[in-house]
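First comes one chain, alone, set out as structure tokens in the form predicted alone.
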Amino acid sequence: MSASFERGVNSFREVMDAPIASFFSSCVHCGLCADACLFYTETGDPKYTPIYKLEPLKRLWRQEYTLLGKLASLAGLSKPITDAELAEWSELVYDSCTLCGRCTVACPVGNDITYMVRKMREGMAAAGHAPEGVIEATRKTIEQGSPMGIQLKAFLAQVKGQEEETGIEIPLDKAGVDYLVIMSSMEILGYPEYLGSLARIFKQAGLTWTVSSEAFEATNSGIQIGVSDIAREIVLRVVNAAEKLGVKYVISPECGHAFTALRWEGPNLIGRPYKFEVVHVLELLDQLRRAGKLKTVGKTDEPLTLHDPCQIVRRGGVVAEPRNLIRMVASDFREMEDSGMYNWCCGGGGGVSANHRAEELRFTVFKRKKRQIEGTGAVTMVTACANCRNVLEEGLERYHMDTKMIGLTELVAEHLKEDEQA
């Protein structure tokens, strides 16, 4: 037995907790998170069905922490967990699974699937059979600060040109302000002009606010691979850095994981609860507009649709904000079927996006989201996560789709009262 695949085995062990152990009890065995997995839908393979994604996991806890399976064990009738087995299993794990929680949504006794599979990716990364592409990206957010290689100077210099861009100040390290803004790697990189819109917003609102050049970045790639250590070490990088300027609100951005990471595992993760409350910025918007302090002009007749983002909206709870605020800017907004909380994932969350040898398989289930889409007969889509956005319009272009794409902040930002900002 290798020292790593060992590891991977008392990870599994360790993982193995009060709901674990309730939520294999409890299956039912009726294969409705099959139809509720795109992977599955959009390939028609049962390997691809969530509960079965865990069955090393299920094994264990079966031979381990069952009298039956103890007993199975013993005599032979069980088969032990094997290193190669979950090299298998890395593509159930990392490739076919975005933890966008649908299949958690539909099962019929309330298993929490995608807290399952997090737990044995825990197991999975210590026994060595993360992804490449993950691992890298891990790597890269540990030594460079962001999954992408992102470093303070290449932020400085977005930062930079949304200034001269806008005629705002964009505030930095400044201490005792009400707000501080996170970005994601991917914002950063490929759409810096949210941090402009947000400048533009905040401005016309009259908020305080800053950005910090020890904290700028709030991936977690920590969430993905299924390292909690490496998850606290990142959250507690903007945690630092909130509590050092004094600020009363940390604006999680247009990011899923990042949500996830610092709204709802931040205090967990770090053993403590912050000093700063964490709003997304879709939250944040919506409360300026309910105050009257988010004024805006004029309405697009463009036909518009929404792609819910699975750990913001279905995960987070953030359903209403993004309707509300796209009704103030549009004349013509269509729901996708199965939107809200049942809205279907873009297919590259929870690391997806960043594994290469998923490629294939992502835009294989990107038919999904193509028909949904396609059924609204929009001409744009907004969406509010950078990653969703990214991977959306990989989609597009392979499958040679019209459909424009734009972030639901900049939407707004583009209807402000001018005379407001002044």
Given for the second form:
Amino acid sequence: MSASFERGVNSFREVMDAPIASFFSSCVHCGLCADACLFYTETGDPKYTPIYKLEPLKRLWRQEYTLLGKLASLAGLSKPITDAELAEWSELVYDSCTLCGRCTVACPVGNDITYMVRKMREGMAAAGHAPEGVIEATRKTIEQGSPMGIQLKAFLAQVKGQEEETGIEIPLDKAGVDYLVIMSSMEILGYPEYLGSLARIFKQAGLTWTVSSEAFEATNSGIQIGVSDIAREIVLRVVNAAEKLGVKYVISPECGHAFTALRWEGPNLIGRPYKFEVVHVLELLDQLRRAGKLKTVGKTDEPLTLHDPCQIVRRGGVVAEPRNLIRMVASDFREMEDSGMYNWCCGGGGGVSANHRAEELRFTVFKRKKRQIEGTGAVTMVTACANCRNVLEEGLERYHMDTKMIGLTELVAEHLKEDEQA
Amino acid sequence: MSDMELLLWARGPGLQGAVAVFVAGMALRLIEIYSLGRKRDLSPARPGNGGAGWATIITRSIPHKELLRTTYLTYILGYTFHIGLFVTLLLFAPHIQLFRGVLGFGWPSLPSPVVDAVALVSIAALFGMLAYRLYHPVKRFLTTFGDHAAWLLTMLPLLTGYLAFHHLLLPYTLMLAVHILSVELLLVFMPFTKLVHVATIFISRWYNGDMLGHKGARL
Ligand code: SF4
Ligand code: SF4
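Could you output the structure for the form predicted together with the partner chain, given that the previous block was the form predicted alone?
Following is the full complex, with the preceding chain placed first.
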């Protein structure tokens, strides 16, 4: 994949569609999107205004897709976009956007800015202006099959560890079962207890399930960087494994971007619907709860709060489920200010956490989360995304906060009624 | 050309020409947008959100309290100006008469002193918006020549209408002619400035709601 300015501009042309044209047409320069974006609110720098991050794409649209713009170009009244300009915009498009979607729900004329940033990244990557860290993650995905370089051996070791931990057998490559479990890279490396938790919950609920040796990882850096061929390859790996095993459902891990990649972008990347359904693990757990198949004992009376992962909540429609599950096992659940659809991002989504260049900025914008957490007075923060969790833990450490963190699936598993098994 | 001749020209050929440019320009802009098309989304939608696009056209007008807290001034000015403009445009007796002439039907009007007051408030809000645009770091940063042009195009009809109504500054007939000409100027440029949002806002809100609704994110 050799990057060049021409390829970048061509890719801008390819992604240009009616929604984007309508968004650029409608913008009234009111600046409200800035107030929705934590990169602006925490830095006060107007260059982080969401719509401004799209300036080169907007100029190209005006010059090539509107009559007036074409005339202005002919008359030499507008300057074409340049490679240097795209290089300059790399920081705005990658470092200072987590694709959190908050601007999209704020814009009064209805501009889906997040959608456009995602699309603009395609051209930026093609022009060679994606950041090092994300390129590296993508290269590892191609060469080693995993953005963090996780080998099958490492995954199997974690599976074995969790089998020992829980005393429950974790089925591998078992055909004909209902559910296939895949994990995010971050979970495999840092939070393998997620798998053990699922094993216990599924045993209680009597579900048939398996993990796969061919597709165990759901993280899709191809989407974060904006390279569709790679994104397609990563999705196909899961699709092929799932369809070969003949499962009815693939359970997306908590990880929000993995869910977005598999649930919303995947079918479009491979050009056809799947032969199975994708269900987010929290949706499944909440289904089990409603069916009475998820039985817990006791409630923690520690004050708990919830960090809503953007891709699961605002851009994934899973809002009530985590709350239902938390209330099942906690008596003192405290919502953050601006929770649910209007929650603030952890600051590390959309590939930002893999982008070393963005590290300082990420800690700066974490101040928003810090205020939110402090406002609740909770001692423990629950989340439902291993990437969020990792970013949050680093932020807590940087600001010397002693808030504890736990994954939602794990929290539920901790309260599982042991003797009740289907 | 006498004041009366100018008024007659503005009311006759001037208006016809402006409306023609407006209609053609709007059609062109809509064609520019829709001709780009959109790929069909192959991912299965979450059920029950088929009307999310249409709903968002309405609901996006209601600022959410989380967002309102930090940005209330933009909303207050924006609301005041837009409501004022619509009231002045649609509920002023002479305007309704004009619409009746074109459309063949009319509707009840508000008493002139009320419309007068509303117009004044609307003008004040528009000045407020300009001041805020020059003052607020983000707005100033985003501002282009087009924003000021759009401001002026919107201000002129309101201002000249107000002056004509009160017989100020210029002889009434001339001021009325200037008022109508300023509306024509607005019509001619509307499709080619950010003022095109009068039409495209429905499209962008629809797409926004449709895409979020597809994923089941309810607003
Ligand atoms: S998606 Fe989030 S981070 Fe990106 S511009 Fe919008 S509000 Fe800012
Ligand atoms: S909030 Fe919407 S209309 Fe306002 S500046 Fe941002 S993108 Fe443009």
